[in-house]
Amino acid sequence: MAVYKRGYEPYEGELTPEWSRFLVIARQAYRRVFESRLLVSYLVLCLICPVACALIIYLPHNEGALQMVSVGDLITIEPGFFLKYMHLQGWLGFILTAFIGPGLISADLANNALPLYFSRPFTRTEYVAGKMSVLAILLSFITWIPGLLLFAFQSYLAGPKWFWDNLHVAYALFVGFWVWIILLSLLALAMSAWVKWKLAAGILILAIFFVVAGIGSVLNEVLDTRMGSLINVVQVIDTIWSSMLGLASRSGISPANAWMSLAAACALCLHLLSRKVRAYEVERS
């Protein structure tokens, strides 16, 4: 609008609270996410496992099932049961991240949109938090939220004693899945920021999990050590989850080393993000 017309007026509508301003990015991103029928179908598929686990939990407490077969002897709801649930839902969350994550930042960088974000009352931290929330909210609905519902269902059927004896399981489900969500989100955003081609970024995420895991296995065999497992994300997470549930891990690395490896991976992703997420980009000739 031409300035000389003086027909412009300041915005007088309701302002978004500062504490939730980063969620504006997530709200806009979800419009594109849920336009894909394939992705919606996959999210529904991710809920099949929690429903099946709820049925497995219910069977030992059903009188009809107990009369037909000794279900109570075949099914035992213990920390190992929830570890299997965490592994399955963790892999489903990883696949979901590989689909959604690569396009979160790459499109903004390809279209030089970051200056438009940061010309508004929006910090780099809020921008990254908004992009992370796109994945974090979706992953929560297929990981720790149904996991805690399963724990509550089992506690209701088994009684207060089982609840207090296995309270650490609820802690493992909540904290363990959030560790996984943060790692996946940071990794996906870092790859999206550095690889502007969405398909290549998705392939790179898969390579980090599988190729690097293979390199770690080779190092273990050649050097006769278990330190190569520290670069294997799957074994690091398995060690952390198992320690939270009070179970022994097959990775051969200590929980303390696993936590340090996880912290190093997250720090590296944050460093990569800080190099790319800025209001300008320096071109070197």
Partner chain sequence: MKTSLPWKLWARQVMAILRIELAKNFKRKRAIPVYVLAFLPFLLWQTHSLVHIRGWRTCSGSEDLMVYAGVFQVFVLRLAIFFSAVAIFMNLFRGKIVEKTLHYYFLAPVRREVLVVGKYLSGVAMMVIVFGAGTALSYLTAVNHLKLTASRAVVPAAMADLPVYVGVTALACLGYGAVFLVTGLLFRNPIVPAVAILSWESIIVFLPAVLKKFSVIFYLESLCPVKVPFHGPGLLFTITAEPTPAYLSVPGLILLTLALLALAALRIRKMEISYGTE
Given for the second form:
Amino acid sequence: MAVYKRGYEPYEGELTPEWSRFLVIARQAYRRVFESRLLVSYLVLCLICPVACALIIYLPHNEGALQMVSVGDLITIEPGFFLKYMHLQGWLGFILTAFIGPGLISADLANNALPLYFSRPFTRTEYVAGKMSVLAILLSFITWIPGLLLFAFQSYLAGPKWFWDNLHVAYALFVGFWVWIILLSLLALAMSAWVKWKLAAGILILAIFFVVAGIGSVLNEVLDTRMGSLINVVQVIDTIWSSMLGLASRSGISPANAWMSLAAACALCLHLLSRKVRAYEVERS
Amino acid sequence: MKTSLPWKLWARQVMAILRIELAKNFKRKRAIPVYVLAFLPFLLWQTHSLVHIRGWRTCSGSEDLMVYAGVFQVFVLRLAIFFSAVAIFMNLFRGKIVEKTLHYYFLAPVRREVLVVGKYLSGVAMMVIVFGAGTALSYLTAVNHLKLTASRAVVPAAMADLPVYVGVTALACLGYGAVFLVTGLLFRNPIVPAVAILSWESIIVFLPAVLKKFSVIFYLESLCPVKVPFHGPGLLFTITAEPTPAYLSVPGLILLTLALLALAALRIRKMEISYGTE
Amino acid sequence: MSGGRIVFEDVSKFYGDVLGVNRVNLSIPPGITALVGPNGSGKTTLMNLITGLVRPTRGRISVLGISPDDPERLFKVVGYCTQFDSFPRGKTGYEFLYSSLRLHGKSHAEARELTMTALELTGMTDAAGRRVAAYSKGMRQRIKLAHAICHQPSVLVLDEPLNGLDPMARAEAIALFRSLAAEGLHVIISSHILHEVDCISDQVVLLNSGYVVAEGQIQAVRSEMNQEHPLQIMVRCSRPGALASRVFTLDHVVEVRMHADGRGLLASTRNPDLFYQALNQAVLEGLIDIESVAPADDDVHSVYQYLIGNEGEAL
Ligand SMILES: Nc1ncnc2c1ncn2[C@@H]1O[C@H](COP(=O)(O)OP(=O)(O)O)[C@@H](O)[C@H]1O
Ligand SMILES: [Mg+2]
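The structure above corresponds to the form predicted on its own; please provide the structure of the form predicted together with the partner chain.
Full complex below, order starting with the chain above.
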């Protein structure tokens, strides 16, 4: 039957709740992500370290294993141990972001897909939230979720006293990793929205980490200060994590400064996003 | 019929491409980060010397040349020029494929090989001008500052290194330019190769001398006038191979560049326009 | 120059496993040639082959004696308006043409002159100072056309040049093609609507899924289609037997088959126009009541019907 002969009937079935619609974007994105064998194997790789950490935690509590190694060799499970864990998983998360992040918005921009999104009952905030959730959910699975599991495991083995003494570690794992996740995904989305070309966005994300960090060290060396570390993302996050864990950071900047630098970076990313994620572009002529 | 190749015509065409491309390279908005990277050391050295003049801080100058060498090798060569070359040279062809405008070049009465050479030279010219100026200015500032310090005796000797630094900068642009031109032509998604090259050039210090010959940074570092003892996370960094003498490393680098350009020319001769989904 | 031809010798192009065009043999003289076929039939592929943007998998192509492998000589005589709707970033219409002419090796004054001429010919003078990115579809189409003709080529290859033009601009463009062809140029136009180009073309090449189905002057093509591929028409009606005996006397009807259920027939005809007339006659005389009439889904013919477009429907 010809299309025009069909009568028009509006959809009358059930609608999904409005608040959860941004997750549609994440669902679509995951289909692509899990098609790539490279990415899936990388995700598995990211879980090796938590498993190894679990073994390290378990070892002192296993009598059979204790007989094989001398007590001095064992790693004591203290905040420093978790800081190392956070740094390692943080890096793995960064690499994952550099993989997935660049294509998130740039592909839509390059193919003029934004008008399609916004011609539906779908706001810009929901769009950005949807794209962010792609990264946030994946990153959670390799950062704070295994982290808290490790913490729970250690508390279970070491008893309630250790748990109460180290409660701030759980806080650091949860909040510290969320700060990292938000920073990474905002950065990736902003870069991805700023340049339409996926490759260029990927390079920008790398450049933000390496080149800007390099500029920071040059500042430090030439001007003999520590302020350059404020633009070094790794040093900033190390300062924040260390302060949460109650450890001293080697970065030489104060936690307050680090938080400020972080907030500035996030604000900048949000500004970029709000400028670029629009249904149309105005060409100056 | 054709006994001699029309070199004159090709030279004219290369010049025409240079005229068009060079202006574009300089004026593009995307060139701004390149300028920032190139002139940042200069600004910082200016500030360094200003801080001293104002008496906010004292500086004996004894470390300055070493710091300069460190900044040059680690920041300028490995980061600034590296990433600028990625941005500029990958854009030459790969960027045009993404923008779906490469066919406009292929529809001009110019041999594709000539097109490669012209575009490559336009990128190199821009990089050499910008980074050459940046390096020269920052070095002059750093050395000039020494005149005000206790180390003023080393100034004449230090001035002799200026052309070496500028020369190494130019060679770096030449080498990395060719590397990324080819990467952009050979790979559909060049980000993985770009990261691989970055890692390769970073870990090359750990590798045996034979492998070092296949990196750009190796030739560059053996040409640098001041050797920097790396400190920090890698004592390993100190395993440097015998530096290659200049009469080998300069032609070595140029040969590497020519080989890469030949590869690019071969590739582009066969290239078809098919703007798939990126 | 006018003696030159664009020659395809047994040319095939495969994109991996996908067929672009297959076993094409053509020799295109000067004048307007229309490549006509539905989407995906290989029009763009043929044009890209002429201009060397893609290379043939098999066979040889020569454009006025020049191989498409040799851009240095080829693009002195060829101008190509592609289907890609993309432009160098940030350029105005004027700059777009001017810089392309500089690449052709023209001097500043010459390039300026040629740019102005091309802008004038395509009616884009007023918009020349604005950025191409801000153009409407029709303006983009026209600036691409200007780009193809600005260096005054003798072979003009235009991929769907009438797409997106309003009727006025379309008439102007067609007039331009005609005057260029009158000067002895090869003008090759592609379109997926035959009646849009058949009145201005000196010859048409009909393409379907990578094959040249028919080629030549439009009248010849029409009759060739009818001779070699009789059209099957399915008629559902009352008293098909009566209709069968009526149409079987017509000499353009090649074959008549009755439906098994006795409520229709299938007729093959070399002249659908006359067949439809006879059908009308039969209805008017009250011989039959028609339930439906439809061309059977014969591959080549359905394409042809589609191309002929409203002429087929009009009956
Ligand atoms: N770059 C390509 N890769 C794969 N297949 C292609 C490519 N370009 C064209 N094709 C295929 O070749 C056939 C002819 O396409 P094309 O020449 O573009 O047709 P037309 O221009 O007539 O619409 C189509 O089936 C198309 O899918
Ligand atoms: Mg087409």
